Every structure is written in structure tokens, then in C-alpha cells.
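So this first bit is one chain, no partners, the form predicted alone, shown in C-alpha cells.
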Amino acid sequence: MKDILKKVTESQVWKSVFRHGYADETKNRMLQIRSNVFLHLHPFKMPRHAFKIRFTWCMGGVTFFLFLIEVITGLLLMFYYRPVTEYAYLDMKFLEFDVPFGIILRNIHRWGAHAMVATVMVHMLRVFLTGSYKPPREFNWVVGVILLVLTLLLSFTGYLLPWDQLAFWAITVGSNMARATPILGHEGPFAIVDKYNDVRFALLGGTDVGASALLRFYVLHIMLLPLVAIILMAVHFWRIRKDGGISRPL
């Protein structure tokens, strides 16, 4: 077994993936992490304070963990869901009452989404209270605020997908608020567009919540918003490292 492992680790394919060995030296550990796209997000050493729960509350890590749960359960839910008005509600009922453990799968996704909104807000509160937004971390604070907005948008777009009465009227009220958007909403201040060209029309794909809105919300929920969130989370983690790791207590 050792001979097989040695042949694998000394092969050209292995060396093309891992450019540095594993000798227990500070310099080598640093080079190994910097040369790997997955490992470079994490520092090769951590300050003692970064492990204290009473300082970080672990909310950033918990939020990321919940995001992974949402991705996994969301991918599984896609096997049973069709984003068309004729089948969306029926698919949800089929998932709940006919698919084995389907109701558990849906509820994990649903409550995980609620928990993610809560934890990201607590994380932002912790960052604010500990002054972790101050120089040189201003840029990462802005990235975090954008991630907060994306989290709320993910929750908002996913709300319509069950296509029940609660979802329909909640999105109706929520999208009507977009009409008051300054400049881009036809009822907002300084409006330069009509109701057929404003931000609400672009969001719903029409003037009412219908089939076009369901499809657009589905695409936003499973593709565009998660992709942007993943990219910004990678930037967020990378900037934490580049800014000296988790901020020190004030």
C-alpha cells in the first residue's frame, strides 16, 4: 500500500496538481497554500484570538455552512420541481406526500434559508460591534453588505417557487414595492419609465405575477444569484486573509 501511495504522489499528474511537498516547514506550507486555488483562501497559521467563540460567534462559518446545505438540498429539490404554473404547486405536494423523506428535504431547505438570513445579520452585527469594518477592511465590508443583499434576494426569489396563495400574494406585494424605486420605478420619484419598462416589469417579465415571473424567479434563484454569491464569498474569504486574518479584539 505504501509503495502504491508513493508511486501516486511521485507521479507527474500528482505533481501537476500539488506543486510543493509536505515537509513540515513554515516556508513550504506557505508555498503549498499559495499555489493551490482551493487552499489559498485559508492562511497557513491562525492567531489565537481567531479561535475564541466569544469574539467571532462563528457566525460567518455558520452562514457559509448553511449556504452549502441550501445548495445541496436545492440541487435535490430540482429533481422534483418544474417551474411552470401548471405543475409547480402539484410538484410541491408530490414532494411532500409521495417522495420518501421529501417533506424533510423541503423543510431543511426552507428552514435553512430562514436560518441563513438570521445568521448573516448576526454576523454583520458582530463585525460592526467589533469594528471589523475599519481600515484596511472597508472593501470587505462592502462585499459583505452585497452578500447580505444577495441572501435576502435568494430568500425573496425562492418564496414564489411553491406557487401557492401565500407565495403569490407575498411576491405581489413585494414586487409592487419596486414600482416606487427612484428613477427606475414608474411610480417612484424622478421616474423616467412607464409601467411597461420599469424595474418591476423587468423583474416579473410582465405587469402581473404569472408564468414569466415564476420562470425568472426560478432562474435567478438557482443560477444567477448563487453564482454571484459564490464568487463574492471567495473574494470575501480571500480578503480576510489578505487583510491579516480575522480582526483582533478592540
Contents of the next structure:
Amino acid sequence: MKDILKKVTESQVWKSVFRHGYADETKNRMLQIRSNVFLHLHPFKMPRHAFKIRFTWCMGGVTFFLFLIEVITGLLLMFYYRPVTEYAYLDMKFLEFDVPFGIILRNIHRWGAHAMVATVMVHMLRVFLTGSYKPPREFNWVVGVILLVLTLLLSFTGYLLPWDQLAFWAITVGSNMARATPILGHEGPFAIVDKYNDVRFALLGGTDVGASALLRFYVLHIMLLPLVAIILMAVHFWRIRKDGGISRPL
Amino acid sequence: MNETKCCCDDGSAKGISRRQLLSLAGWGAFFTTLGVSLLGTVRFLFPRVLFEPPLTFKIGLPEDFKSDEKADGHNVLFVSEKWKDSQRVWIVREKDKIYAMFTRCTHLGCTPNWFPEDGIFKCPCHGSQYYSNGVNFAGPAPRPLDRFAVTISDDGQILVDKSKLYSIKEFDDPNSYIKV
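Coords for the form predicted together with the partner chain, given the form predicted alone:
Everything in the complex follows now, all chains and molecules, and the chain you saw is the first one.
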């Protein structure tokens, strides 16, 4: 058994993937982080205060974890969901009542989304209370605010996809608010547009919540918003390190 | 060595330290969860219900396939194209039998065309040609057109079962045609 283990860990294939072993020395530990595409956004060394959970609450980390769960479960749900009015509701019901493990995947996706909105807000509260938004971290605060908006938009667009009564009326109400947008909403102050070319029309792809709205929200939900969120998350994590590491208790 | 000593220096028993036990439990739980999730995910990809069209359909009573036409050189009275678009099936009436032919060229799977005036099938893809009874005589087709299983159902109608396919060697099988 030990011979096999030794043979595997000393083979060229193994060594080409795992280059730096487990040697517990400062230099080797740095190399482990630096040469890993996923970890290299991190600092080589974590300061002891970064693990003080009563200070950090780990809410950013939990939010990222929930985002990964949303990506994985969402991707699996896409195998059964068609964003057209004839099938959307039926596919949702099919997932829930017949596809093996469909009900648990859909509910993990749903509750994960609810939880993500909560953790993002608690993360923001912690950053505010600890004053971590102050220079030199003010840029990262702005990135974080955009990520909060993206999280809310992801929730909003996902809301329509079951295509049931709740979804339809929630998006009807939600998109009606866009009517009142100043200048660009047709019922807003200083409107320069009518109902066929205002922001609500751009969001719904029509004047009503219909087939094109469903398709638009789907594309935003599964492609555009996650893509932007991933890019901004990379910036967000990178800036933590560049702005002097995770903030510490004074 | 003192054999009565049952504890290691770090205070654990039988050589497994508390740290090792917790590590084992932690990683064990992690990989168990991961493994079960993976199995569930694989199962998720195989639904219990399929939304595919049924493989059997009825084409009417054997009496509906009577004809006064004269048989051609291959004993065929007529070829019906009624179910070609919807089911990919030609119904062929020979002098003493009826069978359901799959409209799939035996070369590479295109759909041949039926030319009633010549009494032959021609495949548009690579030029394979078949007589009215489905026997190939030109082009790259390696064997005659395949046939589906046909039976008489309870109401006396002919039932075509597309889940069972017969090729040349099995054309004697009584399920591959209806005797009239």
C-alpha cells in the first residue's frame, strides 16, 4: 500500500499537477498558494486576526459559498427547464414532482438565493460597523455595492422563471416601478419616452410580462448577471489583498 | 517497551490521536457528502418519465387495404405514403400480405422518395434505389429497407410497433407482416 502511494505521488503525472507537496515551511506554503490559479487571489499568509470570526463574521465567504451552490444547482436545473411560456411552469412542476432529486435541487437553489441576499446584507453591515469602507478600501466598497445590486437583480430575474401566479404578478408589480423612472420611464417625471421605448419596455421586451420577458429574464439570470458578478467578485477579492489585507480590529 | 502503557504521549489511546480521529471524521463526512451528492446528481440526469411520442400506432383494418390495382413485378399492389410524414412508415400491400416499411435508407439513414410511376424508391443522398417491396438494386445501400413489427390489435386494426425492427434475414418472421 505504501509502495503504491509512493509510486503514485512520485509519478510525473502527479508531480506535474501537485508541485509543492505538504512540507510545512514558510517558502513551500507560499508556493502552494502562489502557483494555484484558484488560491492565488489570496495572500500567501493569513494574518491571525483574519480568523477572528467575531470580527469578520465570515459573511463574505459564506456569500461566495452560496454563490457557488447557486451556480452548481442552477446549472443542473437548466437541464430540465425551458424558458418558453408553454413549458416553463410544466418543467418547474416536472422538476418538483418527478425528476429524481429535482425537488431538493430546486429548493436548494431557492433557499440559497434567499440566504445569499441575507448574507450579502449582513456582510455589508459588518463592513459598515467596522469602518472597513474607509480609504484605502473605498473602491472595494463601491464594487461591493454593485455586487449587492447584482445579487438583488439575480433574485428578481429568478423570481419570474417558475412562471406561476406569484412570479407573474411579482414581476408585473416590479417592472411597473420602472414606469416611474425619471426621464426614461414613460410615466415618470420629465419623461421623454412613451410606453414602447422606455426602460420598462427594454426590461420586458414588450409592454407586458409575456414570452419575451420570460426569455429576457432567463438570459439575464443564467448568463449576463452571473458573468458580471463573477468578474466583479474576482476584482472584489483581489482588492482586499491590494488594499492592505482584510481589515483588523483596531 | 512497556506493554502496559496504553496511552501515547499526546494522551490518546491505541495510537490514534484525538486530532487524527477528528480529522478522519471531518474528512470522512466531507467526502461522504460529496460522494452522495455526486450520485444524486447523476441520478438527476435520468428522469423517470419521457415525453416521447408513443412507438405504436394503428393504421386501420386489413380490409381497408384492399385494392383492385394489378400487382407489379414484385407482387406489390400499392405503397401507401399516408404515415410517411407523421411516423416515417410506408405501408406496402403485396398480393397476400401487408407490411410496414421504415422510411430509412439502409445506407446512411436518409429518407428515400417513392416514385409511383416508376414503382421504385430513390434515396436523394447517395442514389440508392429500391424496388416497391424495398429490395435494393442500385447505389450503395447494403440491404433492403427494414420493416416494423405489425400485429392485429383487439379491435381488429393493424397495430404497427416501431420498437421492433426486422431486417432482411427476419422477413419470414410472422410478426413482420400481416397475412391477407
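Definition used throughout: the rigid core is the maximal C-alpha set that superposes within 1.5 Å between two forms. Every value quoted in this text rests on a predicted model; they were computed, and no experiment measured them. Numbering follows the first chain given and starts at 1.
Engineer: Quick check on L227: with the core superposed, does its CA move 2 angstroms or more between these two forms?
Structural biologist: No, shifts by less than 2 Å.
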